[in-house]
Structure formats: C-alpha cells, structure tokens
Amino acid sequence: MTMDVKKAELHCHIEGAASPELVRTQAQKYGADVSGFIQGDRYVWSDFTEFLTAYDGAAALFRTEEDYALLARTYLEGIAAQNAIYAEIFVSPDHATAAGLSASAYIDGLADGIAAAKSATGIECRMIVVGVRHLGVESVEAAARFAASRPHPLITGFGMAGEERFGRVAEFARSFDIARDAGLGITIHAGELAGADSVRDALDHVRPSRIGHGVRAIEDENLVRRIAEEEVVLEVCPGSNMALKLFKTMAEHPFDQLRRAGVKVTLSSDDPPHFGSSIGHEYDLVAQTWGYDAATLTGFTRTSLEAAFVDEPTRAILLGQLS
C-alpha cells in the first residue's frame, strides 16, 4: 500500500545517506580500510558515540565535488524509486572542510547530483546548512554564516545537529538570528537523545518552525500541548529512534499519540543505512504499527509540502502532485 503514496522527507543527513556499497567503493578509490565500521552489507556500531564514529569515517570518503555529486543522485535516485517526490538534505561544511574540500565545491557538487536526480526522476530537493553541536559555538556560527551569505539558491534553510547533550541551546542562539536574518527557514535537533526540556529551550530561544525528532516531548504533556499550539513541525525518524533505543517497541513510539494530540508529524529516515530504514520503510513502520491507510499516510506528505523550506510556486507545484 505505502509503495503508492507519494513521499516527502525533511529530515536526513547527506553524508550519513551513503549505503555501505557506496562507501565501500569509495574506500576502495582511496586506498582506505572501513573494516571497523563496515562489515558485510550494513554499519556496524553500539551506541551513539560509536555511530558518530563510522558516520564521520564514511564521510571522510567523499573528498571531491565529483564524490558528493555521486552521493546526493544515489540518494535522491534510490528514494524517488520509493514515490518520493521532495527532499531536504542536512548538508556540513565541517564535514566538507575535514575532508579537504571547500564549502562552495561541496555545495556546488551537490547541487550537481540534485540536478541530475531531478533530470532523471523529477524529483525536488534543497538543501539545509547545519552547524555541528558538539563542535562549538563559534564553529556553528560559521555554519550559520556561510548559510546567510547564500551561496547557492538550493540552500534554503539552517539547522544545528551533532551530540544534542552538548553545551545549552541558548549559546547557540545567535547563530539562528544570523539563518533567520538571511531569511532561512529554521530547524534544529532536540528531544531525541536529551528530554523535554532541550525541546522547550529549543522552543523558547532559537523559535523553530521545525524541530528535527522532537519526540521526548511527550515526557511532558504542557510542552506538547505547547507544540500543537505553535503548529511547530516535528520531523519524526521513527526507525532512528527504535535503532538508538530510545523505545523498545514501535508501539511504544510516540508518533501516534503525538498525531493525535495535534502534533503535525512528518516522517523521515536521518542517516538510513546507518538505521537499517529509508523513507519508504518508515511510511511502512507507522501503517504497519497503526493501521493508516493511503489518505492518512499522505497526509503527512502532505505536513511535510507545507513546512518544507521551499519557494511558494513549487510548493504548490508538489501539492498539487499529491492525490
């Protein structure tokens, strides 16, 4: 049934979207060993500290505008084959800048495979500047400037991801009002590995319209009373968080109960080959779990049109592809 609904993601990361195939042949460009990280078809680690390392050990293997232009088709080609028809990547110049290539070749070479995604399956995607956490605030800061400048006019949108138990939101406040200044759309992790209160402080000092996972917030029902009011966005993974053992069983999520309390909910797949997902599979998990049908499941394509951080004549250009 899912296979027919049309898709949309909001929420994943460019570099953690490279398959274990990808990357192996990457490696084997350049000489490099990811037997530490890789073994058969699929990312091996334990916890989150672990998964940031063969993240960033997978990443380290795009090094050219030619490496990310492969990435960003293989990805988008592989999710338009599932009935998407939008993305939004998370893109790091931190990641681009430790590989050894400059911001504007990483973006330009992204925007080369998103071109070329689009040219053969039609399918939409921009892209989000994130500023890595656990880097600091200075280094987020930068992110978030090189995102004002505009760079490119896929970049659309600023985020913060990286390790959410580092440092306090309100730190990084300033790094939001630079995005949100140059008119970028604002996202930013919270409530997934932190509680409640790191989506409140999200909330009340950065003002997102969207928060990337956002799913603690049910530890506290005036915050998710909160959030319905708002009509802030949440961009739900549900197979990262079941990946990171954040609940034990998917009927445990609290994506429904969330939904059903006026949370707008969308769905995502955040790094999936790292989680064993994909966009379609996440469209799979919620209607398996709770019994949506094609009306339901659109509808959240349909959230996700709305809040995505995309100029209006396209917007409706892709609601108009939903049925």
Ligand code: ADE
Second form
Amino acid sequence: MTMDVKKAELHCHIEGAASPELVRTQAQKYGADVSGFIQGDRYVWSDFTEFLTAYDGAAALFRTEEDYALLARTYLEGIAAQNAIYAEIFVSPDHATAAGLSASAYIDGLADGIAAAKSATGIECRMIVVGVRHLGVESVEAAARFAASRPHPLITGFGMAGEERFGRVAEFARSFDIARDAGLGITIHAGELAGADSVRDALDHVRPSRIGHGVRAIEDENLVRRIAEEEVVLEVCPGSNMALKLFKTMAEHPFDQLRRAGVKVTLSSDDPPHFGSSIGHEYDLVAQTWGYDAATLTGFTRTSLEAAFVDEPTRAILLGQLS
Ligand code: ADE
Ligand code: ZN
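Return the form predicted together with ligand ADE of this protein as a structure block, the form predicted alone having already been given.
The complete assembly is shown below, putting the previous chain first.
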C-alpha cells in the first residue's frame, strides 16, 4: 500500500532483526537447540522479559564476522525491497562478546554486510552502539567508551536499550557524556516500558536529540509540549508497541496525537520478526489507521533523515531522493 513511499528507519536492533529461518540455519551450523524460543517459523515469548530471552538466544548464534555480515546484509536488502533508502541499526558489543566474538570483529562483520547491501541496492546505513541497561552502569559505560574510541566510521551514534525499569537514568548520565564528547549522536530508550517520568529523566540527564519510543510521554501533556518545543525526535515503533501491549488498539496508539501536538515523529520496526513488524508494515499501519496520504508519509521519512546520525553530504543526497 505504501510501497511507493521512500522510507527510512532509525530504530532497529540488528540481533532482533534475525528471522527465525536465519536463526535456525545458524543453529544447525553450531548444533544448537532453539526450541525454547522458536517454534515453527515464529519466535515465542509472552512478555518483555521472555522477549529478551528469545532475543539473547538468537544473538548467541551469531559468532563470527561472517555471521554478522550475513545478518546485516539480509536485513538491509530486505528493507531496501520495501523502498527503504536509509537505516540505522543498533549494535550491541555486549551480545557479540557474550557469543565469543570481539567487539571490533563484530563491527567489521556488520560493516561488511552493510557494504554488500549498499552495493546491491544503494541503501545507506549507519550503526548506533548501544549499552544494555539491565547489565548495569559499568557495562553501559564500557560500551560508551568503545563507541567513543571511534572504532569504525559507520558508527555515528550511541544509545541505551534493555530493561527500562532497571536503575535510574541519572546513573547512566556519564556514559552519554562520554559518547557526546566524542561527537556521537545520542538516543535513549524511554517511555516504552515505563511512563512519562522516565522520558522526563531521559531529557534532563541525557539531553538526547532522539528518544527510542517515547510514546508514553502522552501520559503528561506538559511533557508532550516540552518534547515538541525542544524538537526532540521520537523513534516510534507502532508494531512493537502493539506486540508488547502498550496500547489496546492502533486507534488508541498516540502516534497521531503526538504528531498533531507538534512532536517530530518517525517510524521504525524495532525487532521485526519478534513483533511482526517491518518498516513497510509500520508505514502501512499508520496510513491505514489515520488515512495519511503519500506526502504526509514521505514527511515522516524526511523527519527521519533530518534527525539521522549521518554526515551532511550524505544527508543532502538522501533528502534529494525524496523530491
Ligand atoms: N532491546 C531490543 N528491543 C528492545 C526494546 N523494544 N526495548 C528495549 N530494549 C530492547
Ligand atoms: Zn528498541
């Protein structure tokens, strides 16, 4: 339905983008059993904690540079076929090292996959290193130091994912200072599993230009006004939000309310095969729910590109593809 609309996504966890089919292939390669989290052609989980277990189980089956190159390439070529021209992927050195791969080999493998997808389809991609909140402050700081050491030119941002209800944002502020001082773009998951206070804490302590999700800011109208005024961009993942039961129906999802309040909203898939989402599906979902025309949908892509953690010449080229 929205096939002709050029798309960009800012929020996708690369380990969470591995299809059950690809994970099964990896499991065969390593002689592993995936029956605890994949049944048939589907991931199985029933709440966020179980989702994280499935996510970690899949990630544990990517163990070499080649494995990660295959994952990035497969994912990016898939979204290029949905008319995506740009993507940022969250990359998690903690998941690589847990699987026995060094952080630098992990990044090199992903970069190979990104290069292969670019030469096959033209899609442009950048990496955002994330720390995993529930692994604790030390771990997130180590991820920030790694990102700040600028191990690869395609790493342009730093963020934090994981269990939002773990710890207080203020405890992680130093990690974001380290990344910001190194010139990286800053985003943070907030307002997904926790409410408006979590988003406010993120704004106060981390000063991000973007927030991952942020949709539960809708619980506080002053906060919505602040987000609009400060022009903080929300990486909204409607399919993910519905799968995690944040809202009962799409009609109750706050995407359109936020948009009408002047908040800069964008669309992303988060962890596509876990949530039955994809960048194409997200554009379809909001178009079906609120009847947006092609120009409005392209506007979301423009907002994404304007907020992208990418160099200015590349941004100009990408924006030029929208006109
Ligand atoms: N890691 C992967 N997906 C996530 C999500 N939706 N929220 C927080 N952390 C995540
Ligand atoms: Zn996410």
